[in-house]
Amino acid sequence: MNKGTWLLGRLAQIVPSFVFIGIVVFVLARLLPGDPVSAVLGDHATDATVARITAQLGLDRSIPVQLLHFLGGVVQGEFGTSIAYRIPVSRLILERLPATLILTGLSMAIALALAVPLAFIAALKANRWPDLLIRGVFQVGLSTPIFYVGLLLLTVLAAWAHLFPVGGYGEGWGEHLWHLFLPALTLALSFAAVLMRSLRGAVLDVINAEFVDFARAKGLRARLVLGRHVLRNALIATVSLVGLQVGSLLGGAVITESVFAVPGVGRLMVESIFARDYPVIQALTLVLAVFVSLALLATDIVQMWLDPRVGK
């Protein structure tokens, strides 16, 4: 199988996943207690007003008809109008999505910057004090809840030290990065702990392999052996883990954006659930599923580059 055929096959596998996710989120949204009409009008609305708004939202139709209407809109790229915000859902998501993407990308960059060099140090100094110290510190970060880490960083570095803003998003790229650094660091600490443990184990497995001993026997410098032979092969399993953790990062963004008052899609999801805003909940779930699927596809491509046997 050539690489083009393999890539087309991977893309074709994504389509059924979207259909399944769309159906599941449609059903789960309607299993939430309460209804959007009551959330919009309150408890003192008249029966006539409730009936009129229900008809306007299309909630008076049967569930199968609503589902077909929803899936037809998704195919056309139309997610409807937000019940709570009274604006098109696509416009609302486009306004909130950049903050979450920057937050996720920044947290991933911080996690990789922490995990990769420290994993090598821990592996090369295995079972000695640098390895024990690194694993111990990361174990604390891994076992501490995200919301607690966020509140701790917010209290110490923002409220007390005044090194970072306590919330918001700012204007322009510079302010965006400055405002999002603490929430990104909050997400990155637990992510880096998982990556470090995985990469450390992979380095220990590869560093004692026969082909590494052969490279050393040829007289290659230690830096070249580590970079060309050890790192490339150790990253194969870790790259897959990075793709799998993208979903966890997006899930963690829901909590982090709420703690740091970041106007992203994670916070929007929480607000929409409380408001029973079905169109926004459905659209956000599908959009996040798209990004997770693309991240998994990207990691598969990188893995294929690292190990050509993947695409065969």
Given for the second form:
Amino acid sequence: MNKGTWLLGRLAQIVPSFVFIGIVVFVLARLLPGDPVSAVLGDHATDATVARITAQLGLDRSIPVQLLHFLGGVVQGEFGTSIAYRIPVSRLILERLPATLILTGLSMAIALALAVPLAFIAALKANRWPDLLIRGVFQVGLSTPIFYVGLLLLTVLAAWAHLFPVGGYGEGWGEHLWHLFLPALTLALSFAAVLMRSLRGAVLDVINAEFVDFARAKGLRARLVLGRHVLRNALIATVSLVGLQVGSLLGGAVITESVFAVPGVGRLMVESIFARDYPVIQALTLVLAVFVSLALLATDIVQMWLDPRVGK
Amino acid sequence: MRVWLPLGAGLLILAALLVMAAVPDLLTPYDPLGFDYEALLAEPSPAHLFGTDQFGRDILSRTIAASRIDLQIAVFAMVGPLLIGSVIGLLVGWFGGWADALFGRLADIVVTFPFLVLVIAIVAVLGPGLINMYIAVACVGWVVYAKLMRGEVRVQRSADYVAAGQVLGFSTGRVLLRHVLPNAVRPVLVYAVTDMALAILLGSSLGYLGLGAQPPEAEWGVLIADGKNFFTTAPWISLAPGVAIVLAGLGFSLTGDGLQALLDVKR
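Alongside the form predicted alone that was just displayed, please also present the structure of the form predicted together with the partner chain.
In what comes next, the whole complex appears, and the chain from above leads the way.
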């Protein structure tokens, strides 16, 4: 099997995944408690208005028809109208998505900048004090909930020291990055803890692997062995880890955005649950799941490119 | 030494947590629900070691009283996925075939849903609350256990003792339950201990967002959410419950890691 066929097979896998995601999301949304029609109209509407809105929302049709209608709409990027905001859900999500993307992108960058060097130090000094210190600190980090890290950073760095804004999003790119730095740092700390831990293991495995012994035995300098052989293999491990963690990063974004009042899709999701805004909840669950499967696909492609064993 | 130190520390924390959850009344210096209008938002002092909240309730007492709910979350949010996942993993691992293929596809798809987003979506359907949170976690979390169990069972299936059991004419049920399961269950149980740390983090996060334990129920995340509005003026309200979450999380993850190293379990 060559790489092209492998890639086609991988792409073909993603289609049933998307359909399944769509069905799960549809079923979830249909099971939601509360009546969307009374959510739109309140409790004092006339029967005629109720019937008109029910028809307008498509709720008078049979479930399979509603499902097909929903899936057909999704393919065209049509998710219905938000009950709380009275604007198309697709527009609402597009408005809120940039904040979440900047937040997760920034936190991924911070997490990698923290975790990669520290994982190497920890692995090269395995079981000596730098390793024990790094692992100890990250162990505590792994046990601290994201919302609590966020509240601590918010209090100390924003409210007391006035180093950062207390929340919000600002105007323009510069301000966005500035406002999102603390939320991104919050998210990055927990992400870095997961990354560091696995990466340290990966580096240790590579250092102890036979091909590294062989390279050393051939008389290659330590730095060259580390740079060319160890780094490359550790990079492959990092890429697959980052891909697998995109989902939990987005989950973390839901919490971080709520703590820092960031107008992203995560906060929108929590707000929509309390507002019983079904179309938004179903669209967001779907968009986030599709996003994660695309991230996994991208991971596989990068891995195929880095690792000659994949796709052979 | 390297194994025993973290494991001992983890077990010590868990023992303390168990005592707090078993007999909170003996340990709380004040009535956790008792209002004290003489000491509203009191700073930490010898009388109130971790201060009081806006109603004058003693934070330390509330945190100790809440340990029961959080320990319950750690256990219940783990047990559901453990049982469902183990049974499914045992069956698909043993029988293989189309069920195994179907499981593989399903597992691939479930991992594409962000865990927390899916749990939140299910909680949205069922309504906020602890029981619904357990159901939501069970719906999503079983996959990890099933994968672990399946992998172990597939290794054990080709072991000599299994062939010996079959030659002796033991029923499939007997071979599976009496022989394969005890040999395959160890990594699953070790993972379950670490999973309880994750359960506490998840439970307190949902409590904080208002989707988990509901306010009259004292839960650490809910306590922190209660103190949220006073975070700049009275930060001590959130300190004790925050420390409690971190310690409980450490207790479970250190114990889990220690057991993993001690029993030499590979993940």
